[in-house]
Structures are given as structure tokens and as C-alpha cells.
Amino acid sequence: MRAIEPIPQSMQAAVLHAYDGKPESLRVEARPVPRPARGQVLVKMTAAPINPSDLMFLKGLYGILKPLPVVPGWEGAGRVVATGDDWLSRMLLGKRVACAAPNQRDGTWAEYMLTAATRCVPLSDSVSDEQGAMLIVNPLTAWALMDITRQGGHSAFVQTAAASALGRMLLRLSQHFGIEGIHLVRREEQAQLLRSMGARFVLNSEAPDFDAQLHAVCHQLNATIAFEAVSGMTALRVLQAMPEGSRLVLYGALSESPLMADPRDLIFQRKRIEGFWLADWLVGRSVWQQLRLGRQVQRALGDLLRSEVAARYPLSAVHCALTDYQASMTAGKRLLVMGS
């Protein structure tokens, strides 16, 4: 192990003891500070956001169940203070990084996190720790979804949960690349927010004529791809409205409901449904391609891929942060700030 400062024996961390979504199952407590082996880095965390994927993880609804007890948190930022003895890890020693949690070990809601060197993105001087902490989950997903749209030759797309942080990133990317979007929300204040950002086609799913409106605009723009974050009946309504041969990409399940679809759409209209998971999308890229992608995304963090922060909480107030975030996700991210 190589280190740039003394590494303590213990740290404070939010520790999950049961996948039941109950507040008492998540407790802030002492945890041993792990030591890095070859290919690993120890990150002294500075900030970590709460994302919808974290909420699903706490309830045991995410695609990965880690052995309990475990520290939640899928992304964050900090400084690499110790590494294993290999060239890639050593290259990161002392650097600020955005980092993703390992799939089977503790995550980012702690003072220190051990992860693979390949799951870190060095941060440029122009990127703050806070923006770096939110670099991976939303910005990379938005970039990937827009890449799928462009590579597929789609002239327009539909997106649900359009007022979310990721939805607003997709809106800005679509404006940048000249691709039309149809943005679906559930409340009028969300629709007004997107219109103030220049969105032309914003539909409220609570409107009585929503389905007819959506069908008309999907065919008008030939929107043949949809990015769906809600699941349940929402997916059914979107798929039914789209032209023949369309493609629905499910990347979230905010409703926590099974996906609904009409077999006739799939059989006779030749429409298709597929899932998107950022981890799988990244696997197909080499370390150097991922580093290049990280640099591209960082250049856009201040504009196209920026994230609004609604509030900051110390790690000891993780329950308050969770309650606040669940009450109003559209307001912006809630950050856990270590050492505050």
C-alpha cells in the first residue's frame, strides 16, 4: 500500500442493516477503514449525492443486493489517499476523483471508500468537489442516452420524468445537438420549468386528453425512441402513442411497479422494449475511452450537464437528507458532505 497521509483505523459511515426502507435500518456508526490491494484505491470522501437508485437500493429493489451490513451510496467525490501497488492506482494517488462504488462492497456514504481504480475519474481543476460528486450517475446516463439517440438516427425522442435532474440534462443535450424532445411531466409547475428552459413540447400526464396529445405529437415528430424512468402504466401509455417500429428504453422504475405493455404493440406494431443500465454501457469501453468520456462530460458540467444542489447535509443527518429529497426530488440534489 502507498499512502500520502496517515490512514485512521476507523471512520464514520451510514450503514444499512436491512433492505426494508425503514429509517431505523440505516444508522451512522463506526466502521473499519479498509486498506487497498492491487488495482484498488482508498478515497477520502468529500461529498456524495442521493439519487433515485440509492432509494431503490435501500429498499432492496435495485439490481444489486450487497451483503449486509453495508454502506450505501453509488457515487461521490474525494481524494485518493492510498493505493495498491500497480501503475493505474499509483497514477491516481493524491488526485481528486469522481468515484463509483464497487458492486459488492461499501459505497460512498462514508468518510472513506475502497473502490477499483477503474471506477474513478480524475477531476480537472475547473470542476468542484460537489459537481464531481454528481458526475457519474446522471451526467453519464444522459450522455449515453443522447448517444443512443444520435447513433440510432432518431430525429425525436420521448422522455418521462422530464423535470428530474437527468431529464433536464437530456433537454439541454437535445437542444445542443438539434434533436427534438417530447418531455412528459406530472405537474404544471414542472411543465412551466421546462418551458422556461426552451422546451417546445411539454405534456402533463395528468391532463384529460394526454394520450391523444402524446399520440399526435409522437407521430408529428416521428419520435421513434423513448427513455422511460417510471415503469408501470406510464410505459404502456408511451409505447402505445409512438409510431410503428418504435423503441422504448427503460432506465428507471420510479413507480416501483412492473412494466406494462400491450402485446399487440410488440407483435403487430413491431415495437420493442429494452433496459438500460449505465454499468453495462460503460463495460463496452476501454479504460482510455472511459477517461476520454470523463473529460468530455466534465467540460459540460457547468452547462449542458449541470446539476442543481438544493441542500447540503452532514453525514450524521443522512435521515434528514433522505426525507428532504423524497419530498421534492425536482428541487435539486441533496448532498452528503463529509467532515462538515
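So that the term is clear: the rigid core is the largest set of C-alpha atoms that superpose within 1.5 Å between two forms. Not measured: the values here are computed from a predicted model. Numbering follows the first chain given and starts at 1. First, how it differs from the form predicted in complex with another copy of the chain.
Core-superposed comparison between the two forms: the C-alpha position of Val283 differs by less than 2 Å.
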The other form holds:
Protein chains: 2
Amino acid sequence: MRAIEPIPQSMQAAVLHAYDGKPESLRVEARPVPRPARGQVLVKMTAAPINPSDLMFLKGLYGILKPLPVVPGWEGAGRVVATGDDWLSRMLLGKRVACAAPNQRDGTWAEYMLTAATRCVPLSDSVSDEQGAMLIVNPLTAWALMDITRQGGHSAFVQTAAASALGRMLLRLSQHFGIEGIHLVRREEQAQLLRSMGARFVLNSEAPDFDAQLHAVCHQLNATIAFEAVSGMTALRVLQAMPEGSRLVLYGALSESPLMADPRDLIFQRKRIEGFWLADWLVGRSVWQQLRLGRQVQRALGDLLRSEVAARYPLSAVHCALTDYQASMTAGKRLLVMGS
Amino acid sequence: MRAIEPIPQSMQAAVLHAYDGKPESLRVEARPVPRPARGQVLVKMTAAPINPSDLMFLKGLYGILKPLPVVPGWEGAGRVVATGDDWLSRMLLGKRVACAAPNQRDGTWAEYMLTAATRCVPLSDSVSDEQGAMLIVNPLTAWALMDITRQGGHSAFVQTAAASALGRMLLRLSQHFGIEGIHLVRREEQAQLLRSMGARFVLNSEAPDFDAQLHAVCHQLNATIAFEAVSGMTALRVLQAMPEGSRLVLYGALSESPLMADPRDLIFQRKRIEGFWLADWLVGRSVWQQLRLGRQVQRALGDLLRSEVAARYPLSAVHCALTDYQASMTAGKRLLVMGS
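Target state, the form predicted in complex with another copy of the chain; input state, the form predicted on its own:
Following is the full complex, with the preceding chain placed first.
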């Protein structure tokens, strides 16, 4: 192990003891600080956001169940203070990085996190730790979805949960690349927010004529791909409204319900359903593509891919942060700030 | 128009007046005999089967709604007695053919049907009108599904509703081509029937440990494609049991319910859902591929692709035929026999 400062034996961390979504199952407590082996880095965390995928993880509804007890948190930022004794890891020693949690061990809601060197993106000086902490999950996903739209030759797309942090990034990217989007929300103030950002096609799924309107605008714009984060009947309604041969790409399940689809859309209209998971998409890129992507996304963090921070909380107030976030996700991100 | 015999002004036909599935909405009555234009042939029908897709059509649940009143029936056989005055149609004059109904007009449950010359397959002498009447929907679909399995490099497949006429054809084809199948049924006598045909992996979805068994055998055989005809929760259970990256191909919806799927299978396991419709699949083949296919399938009608006929009915007894078929679809096909 190489280190740039003394590493303590113990740290504070939010620790999950059961996948039941109960507040008492998540406790802030002392936990040993792990030591990096070959290919690994120890990140002294400075900030970590709460994302929808974290909420799903706490309830055991995320696609990955880690052995319990475990520290939640899929992404964050900090400084690499110790590394394994290999070339790639040592390159990161002392660097500020955005980092993703390992798939089977402790995550970012802690003072320190051990992860693979390959799961870190060195941060440019122009990117703050706060924005860097939110570099991976939303900006990279938004970038990937736009890439899928452009590679697939789709001239327009539909997105649900369009007022989310990710939805707003996708809106800005689509404006940048000149691709039309149809943005679906569930509340009028969300619709107004998106219209104030310049969105031209915003529909409220609670409106009585929603299905007819969505059908009309999907066919008018030839929107043949949908990015769907709600699941349940929302997926069915979106796919039903789209032209023949359309693709629905599911990347979330905010309704916590099984996806539904009308068999006739699949059989007679050649419509297809697939999923999107950022980790899989990244595996499909080469190391050089990933490095280039990291630079592109960091340059766009200031505008196209910026995240609004609604509030900051110390790690000890993780429950307040979770409660506030669930009460209004549209208001912006809640950040856990470590060592503050 | 060219004709080989006098064409009457009027005929008997089963005529559907409402898509409500009520017996009184389907009436046997007189209907004018249409005259073929360019590219069309008039088939004097001899036999037409009842398929699951016909039952869906009568209830308005099939993907295509024709303007009412309309003659149901998607396939059948007969002799071409009149044609339009063009080369292709005239080639068929006097020939025995298997024929598919047009997508927007009257179908096969009548004494005569007008259809496109391109929707007819000339029958070899070795194929009876009865077997010819069942050449298109089930044999071609079974052939197509096996082709999709082989082209996709899948070493094993799952199929639901495996005791259906189509399911049994797919079983025989898979035995012929040395591809392993996992056959799902809902009743023990169906399981026994398939085992008596040599099926090695037959599971009853009503068994208490069905999901665990299906998961085990799907992973053991690496069954990465499923042909699903039930929809609803059946689709969810099948997709959930299959290995990462699997495809579910929906070709029917016997449960008359929306398809359901676990979002985690789509997002984290790269599983995909698509539909299959024979008409689309055929459009993807050239005329020469279709002709070759017609010959291959006719050669196999005697064994691999044979349909068991449970009973024959005159057109006037169409209601009895429908009632019997719905009471026990596994028993075999019910044929409407015209001019008898």
C-alpha cells in the first residue's frame, strides 16, 4: 500500500442492516477503514449524492443486493489517499476523483471508500468536488441515452420522469444536438419548469386527454425511442402511443411495479422493449472511449450536465436528507458532505 | 376476369357483426360473391380451421380490426376458380391452394374468398385440402420460430402453451434439428402428452416449485430464447427464470392480459422483449425464399408439421365448432368443411 497521509483504523459510515426501507435499518456508526490491495484505491470522500437508484437499493428493489451490513451510495467524489502497489492505482494517488462504488461491497456514504482504480475518473481543476460527486450516475446516463438516440438514427425521443435531474440533462443535451424530445411529467409545476427551460413538447400524464395527445405528438415527430423510468402502466401507455417499430428503453422503475405492455404492440407493431444499465453501457466502451467520455462530460458539467443542489447534509443527518429528497425529488439533489 | 366455372352471385358465409365475442354476433348468412380484380384470385373454399388467432379476432383482441360486418377466418384451402387478368393470378387458375385472408376484408369461413394471388401457396398432390388448410398459421410459424432459434445461435429454447398444435410442431422440429426445448404447460395431461412425444424437459406451471425448476433447467441448458403465447404473469415468470441477456419473443396472448416483466430483468440482466407476427416475418423473405419455404413446409406436413384434426363441421355449425374448440384446444383442430 502507498499512502499520502495517515489512514485511521475507524471511520463513520451510514450502514444498512436490512433491505426493508425502514429508517431504523440505516444507522450511522463506526466501521473499519479498509486497506487497498492491487488495483484498488482508498478514496477519502468529500461528497456523495442521493439518487433514485439509492432509494431503490435501500428497499432491496435495485438489481443488485450486496451482502449485509453494507454502506449504501453508488457515487461520490473525494481524494485518493492510499492505493495498491500497481501502476494504474499509483497514478491516482493524491488526485481528486469522481468514484463509483464496487458492485458487491461498501459504497460512498462514508468517510472512506475502497474501490477499483478503474471505477474512478480524475477531476479537472474546473470541476468542484460537489459537481464531481454527481458526475457518473446522471450525466453519464444522460450522455449515453443521447448517444443511443443518435446512433439509432432517431429524430425524436420520448422520456418519462422528465423533470428529474437526469430528465433535465437529457432535455439540455437534446437542445444542444438538435433532437426533439417529448417530455412526460406527472405534475403541472414540473411541466412549467421544463417549458421555462425551452422544452416545446411537455405532456402531463394526469391530463384526461394525455393518451390521445401523446399519440398525436409521437406520430407527428416520429418519436421511435422512449426512455422510461417509471415502469408499470406508464410503460404500456408510452409504447402504445408510439409509431410502429418503436423501442422502449427502461432505465428505472420509480413506480416500483412490474413493467406492462400491450401484446398487440409487440406482436403486430414490431415494438420492442429493452433495458439500460450504465455499467453495461460503459463495459461496451474501450478504455480510451471512457477517458474521452470522462473529459467530455466534465466539460459539460457546468451547463448541459449540471445538477442543481437543493441542500447539503452532514453524514450524521442522512435520514433527514433521505426524507427531504423523497418529499420533493424535483427540487434538486441532496448531497451528503463528509468531514464538514 | 378469367374463370373456370360459373361463379354464383351469392354464397353462404359466417359473418361477424360485432367484436364482442357473443355467439349472436356471428351469423351464417348469404353474402355476395366478390369478383377478382388485377392481382386477385377467387378461391372456392373447401376447408378452413379455427385457430387461437381467430378466437382473439372474434373478440376484437387480435391486432387487426377489419371493418364490420366481416367474414372471419385467417387461413384455409380450396381451388382458384376465377382470377384477375394478370400473369401471376392466371398462373393459379384451377389450382388447389392454401390461402391466407386479406388484412382488411373478408376471410376464409365462407364458400368463396377473394384474396391476393401472393397470399396463396399452390398445393402439391401429396397434400390433402385438409392439411393444406392448416399450412400457413401453425406450420409456417413453427418453422419461423425454429429458424429464429437457429439463426440466433440459441442452443435451447423455452416455449409456453407447449401442448398447442403449434407447440407440438415446435417440439418435433426441435427434435429434428437437435435443439433442446423446455416445454411449459398448465395441466398434467398436457405434460404427459408431450413426454409421450419424447419431450425431455416438460414443466407444469401450476406446480409449487415451478419457478425454481424453470430457473434451474434454463440455466442448465442455457436457454436464452423463449417463445411466449400466454402473456400476463407468465411472461414475467419465464423471463425471470432465464439467463442474463435472454430474449422473450411474444407471439400470442392467450391470457388476454397485458404482458408483465420485472424491471430488474430488463435493466440489470440485459433481457429483451420483442414480438413475432408471421406476416412481418414473411415480408422479410424474398419471393424465392417464400416459394422454397412453401415446398419445405409441405414436405413436412405429413410428419413434423402435421396437425391433428379432432372434428369436422359444416359451415352452418360454426358455433358448435367454436364451442368445442374452446372447451378443449389440446384435443386437436376443428375444421370447417365447405360444400359438404
